[in-house]
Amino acid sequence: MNTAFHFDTLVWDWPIAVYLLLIGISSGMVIIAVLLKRYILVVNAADDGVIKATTIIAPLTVILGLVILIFHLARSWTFWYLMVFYNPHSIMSLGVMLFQIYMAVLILWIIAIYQAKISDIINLAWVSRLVRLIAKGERGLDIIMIFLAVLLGVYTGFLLLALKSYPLLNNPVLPLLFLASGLTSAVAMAILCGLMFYKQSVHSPSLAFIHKLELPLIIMEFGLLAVFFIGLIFGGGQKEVAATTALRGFWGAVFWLGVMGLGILLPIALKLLCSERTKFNKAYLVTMSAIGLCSVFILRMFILYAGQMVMA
């Protein structure tokens, strides 16, 4: 029997949505952290709560995401093959290559951030020389890291885009939509971690900067969603069928209430109606961040499930 979570054309289910969410958080947090390092904090970035959170969450979410993906494969034990033998014609293989490069540069980038602390903790001459050598390339690592983070952010969209038999997923707007929603989830995660785990002031330079990004990102996400569906509807044929099917029934309700209501209209309304004092209240920021994370996960679930309901 077909239900909203089980139907004949379904190939990828909810663990893939979790994987897409985790990769988006990692990508978005690195992009934000690099911007903070280069333009807001400039010095002593290693002492900032958002930077500290990024150096833990960015690698951890990628590792968790890959573990979920590996155990979700039909033949999990063959994943090592993808990590050794690359196929330039496979989006999955190109993704594995990207993950490996991203993680390697991410480790170097983290070492550069904590260069002084590492040298203090590990009192070995060769370690200090190696850390200094890596730290000399910190500016270059920032540039490479932000480039790789953007690639990772759009990659999850390209991964679904490659499913050509599903008109809703085979949409060129999807990589940009996932990049924007990944940044939204990263903003939410950065604020949550900064406030909850590192006791950062809501008026600190890093949180004040991130707070300013919320509204532009929500508006960008709304614009990309509009382009996403307008393109499908004017595309006609099965594209139009896929769009109208997605916007009705169970997944239609999920989209209108969870994505549009919770993720876009509610934050915009609160931004317009609440006073500046309320907007910088800790409870308000934590609540809005939790809502932001939920709405991004709902968007991933909607795209994944609604996207597989209609085939070309």
Contents of the next structure:
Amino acid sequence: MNTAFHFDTLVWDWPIAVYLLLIGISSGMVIIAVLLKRYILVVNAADDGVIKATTIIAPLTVILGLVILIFHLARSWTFWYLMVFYNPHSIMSLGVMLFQIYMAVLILWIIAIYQAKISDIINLAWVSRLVRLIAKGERGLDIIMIFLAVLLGVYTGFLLLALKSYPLLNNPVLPLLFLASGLTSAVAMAILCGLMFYKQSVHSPSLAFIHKLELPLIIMEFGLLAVFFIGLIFGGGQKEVAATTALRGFWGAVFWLGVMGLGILLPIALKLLCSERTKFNKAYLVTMSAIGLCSVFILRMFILYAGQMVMA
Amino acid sequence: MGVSRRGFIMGIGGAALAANPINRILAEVINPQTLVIGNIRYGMVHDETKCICCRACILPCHRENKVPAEVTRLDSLDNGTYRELNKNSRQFVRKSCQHCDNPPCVAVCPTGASYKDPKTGIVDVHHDRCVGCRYCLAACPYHVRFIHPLSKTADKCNFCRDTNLAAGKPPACVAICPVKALTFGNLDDPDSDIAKLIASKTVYRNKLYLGTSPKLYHIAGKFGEIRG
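Since the structure above is the form predicted alone, I would like to see how the form predicted in complex with its partner chain looks, so please show that one next.
Every component of the complex follows; first up is the chain already shown.
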């Protein structure tokens, strides 16, 4: 009974890919938001649609991802063991520590962004004093936050990289590939939210900045994918078997159509072919963002499933 | 007050000497699994030239260790049919936990539920601490772990540590094997049957290149290629 979604060597199935997507979005959106805050929107960052979206989506995706993970455990009700018992050799255990620090700093970082609004809404002396205290460290929080977000972005890669049993996953390019694709999904998410929920202008400084990130990110992802597979093929042995197996059959089709086609070739082609008018058309941007998000999810599914097909 | 140069250098030297154990502690932190602990290191040899794949080993394993029928801690895999003296002979390889000296399943376990017993070298699971994340199932290059259908925790061969071994008997599979294809014992005791057998035969272990140092040894069948 071997099919594309059920085979003997498969251990982790699709909910893990959803989790990988969500964590990538959170990490990428925080990285972009910190860059926006520091270099583009020097004042009134709290009024920007992309920053607002980040303050909602970044914590929400992490919470949703972890809930999915908890229900994916064979013994869900024992999930709190992970927060009591630690193993410094385990990437997953280090990840649990990272998630806790990330969420704590994220909350402080969001409070610092909305400092003025919080003080307006809650008229308590001690609250405004606390908020002012947090806001004083805003610059420091920005730096810590982007550092933690990069760590989170590469973490999911290291989680799979630690599996020496699967040569395709046990690949040093994987953390960087996941960081880049996380940023791509964050760009798509930011444009989607900025346009749909915050009615932001396509020409606003933040969306213009994010728009400029698209092409370099896609090219970087293409390069990383090329290094990923060329490295495996020249690695020989089971690495080569893993790469050639992944690039053929059902998952091969998923890779060539979904990852290469939708995620890399289509956006590059449209960038070259479309007129400036279409490029700033709202419907076009929303569609492209949705396709971008899909292609990142397809990439995570592909890596997860194709990665477990061949053992070392 | 004031420290002479001589005194300072002697102080540094003394500190370096005192720090020597720290180096060892550091080595342990970096790679705890490669340290040899105690004097018992249980291992097993499967002689493929003797195994007839009667599967007698599998049944008592299920019974002794209360393993449900839909999963198994050990299996016997076909390794081809060969022609010898006008008759066909078949060969088999054992699939079960290798009790690695450097077990990947232990390294990845987030809660420390997967562990290597320092007194016996047996790789085992603290079932009450396992959350069922399946990270160890994925990390094992020998693909021998499974989620126990009743306890919902990771399970695998532990050389009958809680049953036969605790009662002073060899593991159930070893005790029942009608052709004596399985040998179990202390690898670190040069007088043990297993140490003598390994010294007297050409043996192989699976996937040594991954640095796992497995303690399941195989005596290769007479024909064909070794199935690593």
